[in-house]
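This document starts with one chain, in the form predicted on its own, laid out as structure tokens.
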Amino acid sequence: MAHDEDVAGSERTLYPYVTGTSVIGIKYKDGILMAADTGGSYGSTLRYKSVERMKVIGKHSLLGASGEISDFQEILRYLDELILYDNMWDDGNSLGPKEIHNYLNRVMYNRRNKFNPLWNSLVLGGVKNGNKYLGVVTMLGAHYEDNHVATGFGNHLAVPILRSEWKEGMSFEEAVKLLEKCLLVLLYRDRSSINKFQIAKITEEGATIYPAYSLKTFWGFSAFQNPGQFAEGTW
């Protein structure tokens, strides 16, 4: 009996349960902007409508996550311990976004090697000493930095828009407008997205996560009326 309990205790997460979809991050003139919707999907059911998937980490960083919500909560617990330990030194220094990005990379890769991954893709942005930083870590521990990043469906639908329209030194208003364009495309094309979004910014002065709001949509496009009209096949 004890042997059976030991075997049961070593089971791994085989698939995620409650998940969030894309997160988008871009650099702008004063710092980093990040955006995500507030939906939490239980399988294909949009079960939760007010899940915050962006959190402030320490003094200089902002973290956004797509994927399993409970695994994101576990990552936040890891980071709370990390920031607390860093503060205990009381040496006048604090962890910057590059250090936290590297830490997350190690955590994700370590869990992947144990065949028990944290089922998330993470966007980490921040500003320290005037240097803007924006990076991604996947559930396998792959990581990179860029001027604009996206996870989930955003990798396929938002990144091409960002590559085409992002430019150095964008104002806050221009950057928000670009993010909203990406979010609208995702809302139209990603079944897991909902029309309730949050935008967060982090600058040298600190971080702000704005209240959720909705975008104006238009569903009258002819392609939406009869999407299978020119499709091949018998369906």
The other form holds:
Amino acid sequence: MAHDEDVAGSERTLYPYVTGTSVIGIKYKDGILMAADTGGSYGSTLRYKSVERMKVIGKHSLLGASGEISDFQEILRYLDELILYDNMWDDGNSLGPKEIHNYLNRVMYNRRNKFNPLWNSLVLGGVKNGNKYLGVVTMLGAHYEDNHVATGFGNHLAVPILRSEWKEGMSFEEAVKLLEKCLLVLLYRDRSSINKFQIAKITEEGATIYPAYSLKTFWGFSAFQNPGQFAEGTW
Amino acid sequence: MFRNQYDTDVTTWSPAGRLFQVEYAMEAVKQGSAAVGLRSRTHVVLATVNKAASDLSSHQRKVFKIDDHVGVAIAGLTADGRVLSRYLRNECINHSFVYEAPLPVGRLVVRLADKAQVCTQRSWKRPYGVGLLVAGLDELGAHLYYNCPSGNYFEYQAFAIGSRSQAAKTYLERRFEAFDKYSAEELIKDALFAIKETLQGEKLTSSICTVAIVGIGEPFHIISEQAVQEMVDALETREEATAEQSGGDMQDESGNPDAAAPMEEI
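Form predicted in complex with its partner chain, following the form predicted on its own:
Next comes the full complex, and the chain you just saw is listed first.
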């Protein structure tokens, strides 16, 4: 009986409410570029249209999140405190992207061990002392680094494109073009994505999150003409 | 009759603004056998004098590895030194667990100093009776710190603590300006010379000293006794050679047989 009350008396995230979809991150010549749309879905309803899902963390890092938006906001509170206390030492040391990535991994893995996960996939990119860093942490505490990463649907739709088209030392323009290609594919095939995107960059000089903009779409592809053709039972 | 009224516990001030118990703890550091540390831009070397408590016993360890990037040399109560070393190891390992990166040396030293300071402000505690030379490497370069029982800490280019450390300090003060550009080998040589100063004529052998080093591309490690003996032997043959060469010229410097000075030219 006491055991039942313990469970009833605690609150956990059992499923997400307001969610963001894919985030894509790639390395390029001067640093890291990240892209995401600004949609916030309430279940399958596209409820919010301008949610910023990429934020600057400290001096050297950029964080992008898909998944539960409120959990992302909680993570941002943790990181704000972490960076504040780091700055308060005022000793010339600062947390770099590698440190933040590992910290986030510890936080995510801890929460999942409490059966109360932070329902996100996080992309952490940054540059410190000339080293570019790009990695992912999932809600289960799985983590990895790569030259190009994507979360959620992006893992299925963007990563194959990145694998064939990403090159070492791409220029800013080339890299943005590649990101936009991926975003467009996601826009066509991921029903929770919206046509309002942000791109963020971080280099040795600092981070910039660009204002949201739309991509030009073309819906005249023959594959789009009769969507129910090979899917019996749809209309 | 004239017993000191102000030294019965650490938190009692004397009218002159002193804390006697803290000062006594600082004395404990001076009683311990000597430890020296010196730093270049890329490396830090620690060296200690090992004194056995009795002919029948071995000597106690004075150099402790804290992490790959930090090590300490202690003078004073070894037992307290070991407790603090364990604390430092814990701090380092926790930091690398959370951030997968080494703890900056300056931050480690502040935590140690804060721990020591608490003992000077609680009536039921006693200060640690140990001084620590903390050698470490981080993003900002090589560092050498001295932590004392009072909770104060200082960063040094070179320093010596423990019994007869004044002689080593004098030696280091004459030479520290060149240390920044030193190689690891040159640092070790000067560490050995500084240690020799504290021995007051006793013969320097590898069995009575421990030498440790940390630097870029070189995790903290204690140099093997055999390697130290080879370096001691090399110093002695040089010393003899220069003594023969210059004969009476050494006279004015013989107070501190500064055999190291001619080595600069080599």
